[in-house]
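Single chain ahead, written as structure tokens, the form predicted on its own.
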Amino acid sequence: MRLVPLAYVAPATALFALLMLYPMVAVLRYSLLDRAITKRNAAFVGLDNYQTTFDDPVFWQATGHTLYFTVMSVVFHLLLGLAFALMLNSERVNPTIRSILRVLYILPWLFTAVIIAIIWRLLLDPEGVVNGVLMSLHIVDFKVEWFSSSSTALHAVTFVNIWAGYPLYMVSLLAGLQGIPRDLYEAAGIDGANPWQKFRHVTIPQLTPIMISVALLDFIWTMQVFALVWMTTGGGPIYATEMLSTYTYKLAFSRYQFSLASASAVLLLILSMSVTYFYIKHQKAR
């Protein structure tokens, strides 16, 4: 009878081991070999692949871009999500308008990365709508190549990811706002608190656990974004938007250096797991 509970979880455990653990162990093994996959009797080289990766300036450039892309996305996801959640929770906004705004604000969440990439490549094309509007308002006097210029490509990709990801925060924070007891606001009002003080001392503390949880998850997911970057810029121009995900992909499937790609993938895994540790620690503390 003691084995019955184990029998229930055995299929899921086996599937997890087959689809998750085995590939992770295989990639870790490849990262310690020379010319893994392409060579039948690959030699064990220890940490040489990691040293080669660390010596590659493109790796550090991709790491910097990934951190910038991730941090900016998480910060603005939080700010936009909180702003829209407050708007949709406000009684000053007409209920009909609130319903319409909820549909409009959640639309980016319904699109796949491929559709989002196609939409914004059309909008940010030199002949696209964005340049047309900016030029008509005399904000710019030339057609900006948002995805083709090394000075604007990273910012453009980050902006697109911000637009695509804020609904997660909006929905989570809106649910949190609707769960805050009104008694807290009434008590604060009796104590003479103004709207800003209520927001600072009641709303923010009540939403902090949700914001931390969602932000940590978003950080982990955003570090691994591949499809959006690949479909918009492909990591270019000249490594201007190279991320760790695109860097690893190119090592494996453009240069066929699977050992180096495995080492890069393991480093990205370690970076993700370090953030995961803080997420699990926070969840346990809650």
Given for the second form:
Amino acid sequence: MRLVPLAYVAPATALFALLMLYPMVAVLRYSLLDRAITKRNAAFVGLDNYQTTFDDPVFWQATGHTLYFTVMSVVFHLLLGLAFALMLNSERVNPTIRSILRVLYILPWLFTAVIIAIIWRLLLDPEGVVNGVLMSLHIVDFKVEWFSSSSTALHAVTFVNIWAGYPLYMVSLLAGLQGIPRDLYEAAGIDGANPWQKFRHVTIPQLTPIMISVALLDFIWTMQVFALVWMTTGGGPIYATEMLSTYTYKLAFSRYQFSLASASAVLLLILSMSVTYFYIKHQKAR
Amino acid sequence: MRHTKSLLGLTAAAAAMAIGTTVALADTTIEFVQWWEPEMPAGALRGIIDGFEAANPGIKVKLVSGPFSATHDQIVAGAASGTLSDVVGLDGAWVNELAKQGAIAPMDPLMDEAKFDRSQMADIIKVDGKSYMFPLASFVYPVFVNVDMAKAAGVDKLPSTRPEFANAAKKMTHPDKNQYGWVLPLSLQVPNGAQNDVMSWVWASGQSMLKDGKPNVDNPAIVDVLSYIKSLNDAGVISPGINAKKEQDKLEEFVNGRVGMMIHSLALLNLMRQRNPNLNIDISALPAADGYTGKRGLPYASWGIGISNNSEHKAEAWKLVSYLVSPEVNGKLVTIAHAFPGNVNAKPDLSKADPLFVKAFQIFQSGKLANEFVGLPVAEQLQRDMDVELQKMLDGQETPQQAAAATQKQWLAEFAKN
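Form predicted on its own done; form predicted in complex with its partner chain now:
And the full complex, kicking off with our chain again.
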């Protein structure tokens, strides 16, 4: 009888072990071997692969780019998502226009990374629409090579990721806004609060749990973004947009250094898990 | 009586199932992973395989098809997990690593057993003296020229030397009209620009990037080519956005009349015709260094074929490989694919071919195929390393000499590791 509850969770546990735990353990094991996969009877080399990874300056560049890309994406996702959610929740905007905007604003979320990469490669091409508009408005006076120049590529990729990811925040925060009791705003109004004070002292505190949850999840997901970066710049020019994900991919599929790739993947996992710790702590506190 | 009838019926059904099972077991199914099927007209490769199955009763072939890059990833993953398909479509750049990994099998014992005449193959790709890949179909990379754009710019003759090419590119360039003389893709996602669009200039003049099988990138011939490409970039004749451009971007810009010349695979000639039926195209061999009179090296890519080391059906796999390289089938395959044959006795049917394909065949016959990346260890990474240094050079961070020296240093390191 005591085993009955365990039987209920057994299928999920088995799936977790097969699809999550086993690959993680396998990658961890590879990272401790010398030339895993490509060498028969690969020898145990302890932490040598981690040392080699730490000694590679491109790894540190990739780490820096990943953190910039992630932090900027999360911050702007939050700001844009909040702004659009407030707009869509505002009674000052005509309900029909709100419905249309709701569809338009959610569009980036519907596209796959490949489609997003194609759209923005065309728009940000030196001969593309963005340069055309900027030049006709005399904002720039030359054809900016957004993805091709090492001074703009990282910002361009980050911008595209911000564009692609804000709807998650928008939808979550809109749901949160609609759940805030009107009594709170009425009470604040009776106390003499102006719109900004209502926003500052009612809206933000009510949305904070949602914002923290979504931001932490977004941080974890964004750190692992691969397809968008790969399809737009391939980690270049030079190493200007190299992320931990593209760095790891190249080690595995271009250099066939699966042990080093595993070490890099484990380091990315540790980075993600440190954020996961805060997420779990926050969820427990709620 | 009813029971007896039922019993008989059951027995008959069981017997039928057993016979069916026996028949099914008699068929050996082999897998053939490749990226060719999507690049050929619908049903074309399946039709050739159907011919094989008809000629070899008892062997069925399951085609596992996907785009080039996805197939590469699938093959690497299959090699790592020991689940590689029996017959493997190969690119020359993958062979060294897959062979050293033990993922693909040396075909010499199979050739010996079948008394296969090796001399009928135009090339056999070897690693450490063992044969791992037959190039089945070769796609050459000539220079495509937009004839109308060239004529409008006053270029009456297809460029045959580097100075002539530079001069033609300059004449065709009009940035105010978004029109440029040449296009150079150096995206790090697919780094084959180093091979097709840069080193091809070296091979065209009979020069080399290797010495005794080892890197020799910092030699004067290569520095000359890098200096030449830098001079084209400095002159503003290359379409902007070089570092993010991929092979398909070249084709788009060319068919849309935004660039006058490009180096591209002949395999996509049909696609160019479809995309812009009004485009007036001509082709030539790659321009050589001034004064060079030897045979022109023609860069190429090939559809290679090999056999998985883990295959439990190597004999059947070899039958398929030998069928595809046989003169008649090889000729049929390359005719459909607009390629040149891997079997020297195969005759592609040029009677209904595009005139440019016929011209390319003449260029092919008067020149020699050249692609020194084929069979090199981590060939794709070598190209990526070179792309990075080229990007630094075009960005003004390095001189051509420094770019060549840095590439040499990285290649030596890669060779030492592999």
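Everything numeric in this text was worked out from a predicted model, so none of it was measured. For the two forms, the rigid core is made up of the largest set of C-alpha atoms that agree within 1.5 Å on superposition. Residue numbers count along the first chain shown, from 1.
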Take the rigid core as the frame of reference and indicate whether the C-alpha of Met24 shifts by 2 Å or more between the two forms.
no
Superposing on the rigid core, do we see a C-alpha displacement of 2 Å or more at Met273 between the two forms?
no
May I ask for the C-alpha shift of Val9 between the two forms, in Å, based on superposition of the rigid core?
2.6
